[in-house]
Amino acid sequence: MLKNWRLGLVFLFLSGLILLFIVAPLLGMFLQTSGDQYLETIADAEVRRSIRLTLLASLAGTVLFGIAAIPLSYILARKEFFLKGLVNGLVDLPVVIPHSAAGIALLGIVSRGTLLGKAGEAAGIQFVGGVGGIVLAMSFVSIPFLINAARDGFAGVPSRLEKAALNLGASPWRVFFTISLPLARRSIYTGLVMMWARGLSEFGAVVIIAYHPMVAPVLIWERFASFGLAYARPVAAVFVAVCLAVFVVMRLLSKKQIHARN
């Protein structure tokens, strides 16, 4: 009993030190930002277009690549094939790359003189200091979250539900649609929130591909470069703060769906 209330100490403490590592930044950056600091960044119109702007490249990008990526973890979850591993290691490459590097290899695609650059502007979209290339850096850092969520949701669901629906008669199209993904949402949901919360905070990649128009976390940078910490620390709170807030919502409403449809 003795040794098993050391041990729960030792953990208690451990666990304290962490928190404290997470929370203590954020908590002077937001302690260390005034009241009218905070209703100048809030009134800059500058701060609420760039956030504005983040929000939505993110969610853009999460929905238009989150609906591709999710037949891949399927296929990652379910199937044994030649080279998994390798596809399994290269899902998780832009994780691991520094995010300049990751910038440098999107604009070697997407420039004017490339094939998808062409195209791109061929369809009206300028990837190149614009929205479309700022949507594609945030969504190159973030799809590994999603995938390796939804494949390890994938993979909890019982292989057997999905045999005994085939022996019955069910296609595999609605095998998919009414069991392997209801019950693999819960993970998807996770992961969906994931790769979006995740391309809200690229910097690196975003930068590179697109200076202009800014998303916040380039222009934070810019002002800490520009003009030092002091005009930095009220962007970047109240960036953090909207962050939060919408996390947590987001956080919640897919609890609240997820316990609707259980």
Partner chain sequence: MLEIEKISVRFNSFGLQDVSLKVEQGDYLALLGVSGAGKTVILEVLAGLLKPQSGRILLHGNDITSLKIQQRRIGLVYQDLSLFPHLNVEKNIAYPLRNKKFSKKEVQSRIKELAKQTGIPHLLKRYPGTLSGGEAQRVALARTLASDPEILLLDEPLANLDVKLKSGLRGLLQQINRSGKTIIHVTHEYMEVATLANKVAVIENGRLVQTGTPESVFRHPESEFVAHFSGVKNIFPCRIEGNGNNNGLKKATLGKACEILFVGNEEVGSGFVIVSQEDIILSEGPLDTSAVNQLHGFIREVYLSGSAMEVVVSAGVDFVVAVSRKSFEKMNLKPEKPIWLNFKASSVKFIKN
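If the one shown is the form predicted on its own, what is the structure of the form predicted in complex with its partner chain?
If you are looking for partners or other molecules, they are not here, because only the chain is given.
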């Protein structure tokens, strides 16, 4: 009993320490920013523009690459094939490599002389120093979050339900859209939110492909490098507040969906 009590205390202490480690710097940043600084930052057109660009570019990447990534998640969850382990490893690659290196790698395939760069130019999409490049960089580093979450979601759908649907006369397309996808949607939704959130925070890969137009993380770094901490902190606080607000709304929407199903 005594041992259990001690164990509980140790666990509680360590858990509190970790939570403090996460919350304290953010709280410090919010508290060290005055009301006037907040108002000034919100009124700053450059800040507003960069936050809007960050939110929309990450959203565009999530929608575009997300749709294409869901079939891959399904295949990884359901099918057994040669070198499946390698494919799973490849999916995680963007998470483990330095993001500046990811930016360099991406730049190699989208710069003006390359096939993709030329195709983009012909279609009116500018990758280097353009929104197209920002979307690409954000998606590259964040797509593993969606693929992994969706793969786990599909794996959690009993294959027997899919077989039962086939046995009831449904086509494989109908089985996917009416059974597999709806039953994995909670994980897919979480994956989409995580992908979008990870895209928002990307700095390393984005700054190499497109310094301008400036996304919020690049703007924060630019203000810090040019004017110091006092000028960078309010921008960081406003950006983090916006991200948190959107994240909370997403979580609430996700819960609402789950309640509706039950």
